[in-house]
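Next comes just one chain, in structure tokens: the form predicted on its own.
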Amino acid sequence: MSLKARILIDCNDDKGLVYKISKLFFDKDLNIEDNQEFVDVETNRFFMRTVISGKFDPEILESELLVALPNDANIKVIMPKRKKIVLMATKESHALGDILIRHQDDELDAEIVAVVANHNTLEELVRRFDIPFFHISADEMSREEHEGVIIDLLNEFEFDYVVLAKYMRILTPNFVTHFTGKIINIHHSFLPAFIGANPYKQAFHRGVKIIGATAHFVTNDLDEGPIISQDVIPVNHRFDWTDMQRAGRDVEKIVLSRALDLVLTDRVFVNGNKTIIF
């Protein structure tokens, strides 16, 4: 039976890498349906994403690639399937609602296994989509205690990513470390501008001419993790801060959706604090 796989490779750049990889595929009678590669000259790092089809054993193919490539090579042979995600939210519905609708309309290549929120404001919305909703209040708990309860809950699920759909609490290093490389956030600006409370009021009082959003992986450096997707729209003096907020929320939805599509289809490599997007 013919199979299809996404092959993700990164390693130190060297002469003949593309030849070695493509020859291995050719010798195994595998068809290359799509291929993209890039070399980061500053770090001398080679990145390649290839879609192949044919008859093969994924584990054997991965081991053969490891033999053919440099010792430092990272290789993933990924059989396409829906990844599982957990959504975290607070009170704002726009990012969460957009993801739920895309999921219902089969536009999101993922399974939403649960929604976790520190307020129950969005419970009714989530229940309409027949997705489990968990309200874990932060009242009368320290940040560490609250996150401990969430970690215990998340450990009950199998998932690939945690998506912060406007989850308005700063995560502690302990939480981030538990899910390193698995947390995706949407931020209301080009990082790290207008941090803190009321960002659109800040933008209004600064007289900005564009507003935007950034989707990024979460690290222990607040809102400074590797960027996955960004976009902006123009605004002018006719916009008050509520107009900017409405427009900004639209951008946030688009950018988060685009970022999820890239991550869920294995198009993102993390290279230090940057990303390579294919």
Given for the second form:
Protein chains: 4
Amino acid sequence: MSLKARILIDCNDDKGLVYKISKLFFDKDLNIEDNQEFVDVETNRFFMRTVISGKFDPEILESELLVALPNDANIKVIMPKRKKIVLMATKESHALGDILIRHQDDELDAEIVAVVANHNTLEELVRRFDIPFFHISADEMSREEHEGVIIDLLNEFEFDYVVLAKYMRILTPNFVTHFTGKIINIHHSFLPAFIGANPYKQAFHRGVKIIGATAHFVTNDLDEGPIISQDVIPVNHRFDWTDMQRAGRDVEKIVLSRALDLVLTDRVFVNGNKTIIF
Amino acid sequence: MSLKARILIDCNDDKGLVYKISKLFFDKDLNIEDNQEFVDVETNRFFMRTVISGKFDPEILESELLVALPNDANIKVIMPKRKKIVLMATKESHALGDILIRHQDDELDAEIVAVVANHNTLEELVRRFDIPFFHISADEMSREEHEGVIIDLLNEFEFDYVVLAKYMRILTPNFVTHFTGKIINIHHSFLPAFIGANPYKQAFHRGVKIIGATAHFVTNDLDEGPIISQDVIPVNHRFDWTDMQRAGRDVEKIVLSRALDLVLTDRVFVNGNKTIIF
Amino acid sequence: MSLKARILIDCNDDKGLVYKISKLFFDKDLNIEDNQEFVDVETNRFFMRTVISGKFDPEILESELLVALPNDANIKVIMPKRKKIVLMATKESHALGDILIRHQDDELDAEIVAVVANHNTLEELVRRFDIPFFHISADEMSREEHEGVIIDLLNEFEFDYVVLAKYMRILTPNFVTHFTGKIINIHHSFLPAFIGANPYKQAFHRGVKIIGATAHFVTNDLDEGPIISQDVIPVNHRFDWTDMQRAGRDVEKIVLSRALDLVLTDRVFVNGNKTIIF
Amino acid sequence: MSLKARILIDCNDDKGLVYKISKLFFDKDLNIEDNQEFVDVETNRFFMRTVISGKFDPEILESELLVALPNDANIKVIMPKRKKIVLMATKESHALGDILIRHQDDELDAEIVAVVANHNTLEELVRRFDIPFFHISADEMSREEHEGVIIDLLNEFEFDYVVLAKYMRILTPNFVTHFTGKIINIHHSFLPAFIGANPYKQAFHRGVKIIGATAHFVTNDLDEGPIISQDVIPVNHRFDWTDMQRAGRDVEKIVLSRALDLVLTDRVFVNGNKTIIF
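Complement to the form predicted on its own: the form predicted together with a further copy of the same chain:
Okay, now the whole complex, with that chain kicking things off.
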């Protein structure tokens, strides 16, 4: 039976890498359906994403690649399957709603395992889509206690990514470390402009003529993780900060959904504090 | 009691129009909160949108403006109230879903009276939002018969606009004439490029590097009504036509929602086959 | 003889401003060709730019407006005439060259009085256009001495604006104060992201997916003056910082020329640290 | 001595192509500095652009690739050298001027052999840059005669590309056939919208909200050749057609220069009526 896999490889750059990898595919009579490579000159690192099809055993293929490639190589043979995601939100519905509609429409190659929110504002919306909603209020809890409850809840699920769809609380290093490389956030500004609280107010007071949004992996530096996707829209002096916020919502939701789609289709490599997107 | 109104005026351009209008507001002790004017040199036509506040009787104000201005003037004194809209759709959920989420979120200053579709694909989604859904199949009906049933249904409602949220059937002149100036459509191309069927296939075969979407009022020339809003995104040779279609959906929904917002806030004048947007 | 003027007014907002101004125009039988207004709610300030035509004496008109309007009003009656500009540059030719081509093409409504540079790299290019070029080297001079020589030179000319077309030295408060409100700069980033030295290197290391440029009036806060114009372009992981720089040059030159055009046509009001652009 | 080459290959897609090519490079101890591949599923055609470095003889390498690859393969081993271009123009200076400035700045990896124009308007500008200018008036000549003179002139030069920098005459099939695949044009609209004469007037009358420009290879279908690059800018009801034209010039020149840069760096494959851009 013919299978298909996405193969992600990164290792220190060296002569013959493409040759060794393509030889292995050729020897196994596999077809290369798509192939993209990149060498980061600064770190001398080679990145490759290949879609292959043919008859193969994924585990054997992975072990053969391990043998063929240098010791430092990261190799993933990813078989097509719906990834699982947890959404976290607060009160605003635009980013969450956009994902729910795509999910309902089967446009998103993911299963939404749960929505977790620190307010119950969005419960009604989420329930309309028959998706489990968990309201975990932060009232009368320390930040650590609150996150502890969320971590315990998340640990009950199996999931690939946590998507912060306008979750408006800052996460502690403990939380981030718990789910390293798995948390995607949408920041409501064109980072690194307007880091921190209320970027639209900051943008309004600075008098910018363009506003934007940034989807990124979350690391322990506030609004500083590897950027996956960004976009912008023009504004003018007729926009007060709530107008900017309103206009910005469209950018936020599109940028987050685009980043999510890239991640779900295994197109994103993290390279230090940057991303490589195939 | 202090009221607020949007005043829309258009008439042949003449000296003193701004003076006469602002004098009337000044004499009645009204405050001008926002004011935009435009003179279309080609047609010698004056357009003005003013937001006033103060104590006034809307009907008296309108009649006083009628007296003060030339005979050909169109004058609307619009008091703030939620407009009513009917949505028409077929099978795709992205444009419809975007409006439903905004509606649920109270971001849209409108009440959705009904959703009418020629397939039942979207029924489940619409019902999730407790909005009346009417499936009017076109099976075994002539185009005229099918539209007749829809017109009869729509006539039972009071509404301000019909929004074609990816309604994939061409409307007859009879239908359009029935709701002149009230029908807003989203066309899935950057008009006037790729008029007609399957614009994404056309775009793919032409090898364009950018695709777009166009929201416009519907007139009896196919895809030829006054344009309200347009936007685009880049594509490249890696996009087949379904990739373009998928990427295009985001543009379509944002452009339609933006146009709808402009119309609902009375910012759009139709000037022949063009629009003036304040 | 019929004249034309651009009239710029700003004052504290009050009822009847539009009425008083339009009455004056009406009483003098002047035609309003274009008119835009804006009220900044935050500062309660009214801004108006009107283009009038008819028979009038500019000085009398200005004094009549002074009488008709509140004491705090700034009133400018600007008769059409080519403004004069001085360009300052360092070594890069793209922003300067773009202005030179527009000037040669008579697209720019300005006379270039002189180009001043701290290197002689651009001398050949400037001389090709028969424009006076002054090389004022900063070698063996303190910043103050160097600027002193430039100020002395500039004081010999009459000019309306100093345009920093990639002048790569930081100006002292003394210089800026000398030409308050007259200096326009192009900053090679999407401000307020990447303030300071080598924004493209900063952008590269941050891994952004979009880069931009910002034209702004120069004040004594580094890269913090009122923004006139901004634009952006997408980049990706294949861009090293010199690729970003190269791609960015196109944005820089277009944004600067656009800002210059807005300023030369008297479309820009400065409102604190922001601009209003009609 | 270490050399560098750009290798362009296209052939019918087959298993093992990447393997065979990378094996050859590996056996010859060549380094792959950059590599991009694409398979056009519709035509089952494989495209590859590789930058290699090391010790090799270009002719031997090309012949070895010919042996290793299928008979239908097109193979180019391109050694770095400045390409030669001829510019053709009419009266407008913006596109031509942009190329001249880049050329002067050594930003463009090309030598401008000559500028040919059907008017003498641009002679002064071109001479400023010490580039040969040929005014070939079309007065009192048939289209064929006029083109005959130009073809005779061009045949005296060696060049890689003819760049139509707003050359406002339609070329005959004879001319196009003479320089097949070598002519690059900038069309002042977002093709395929507004094909033909005065696109800005067409755009104005259609009331579009966005205008654009398209750089493409010239074929014998008017404005129908493979598109290399496109871009757009927003316009609104305040733009008359000359305003659109003026705003559009910036897009035209940037799009043409970007396309020229892609062609000069051998990044463009023509695939039927489309391009593949690496």
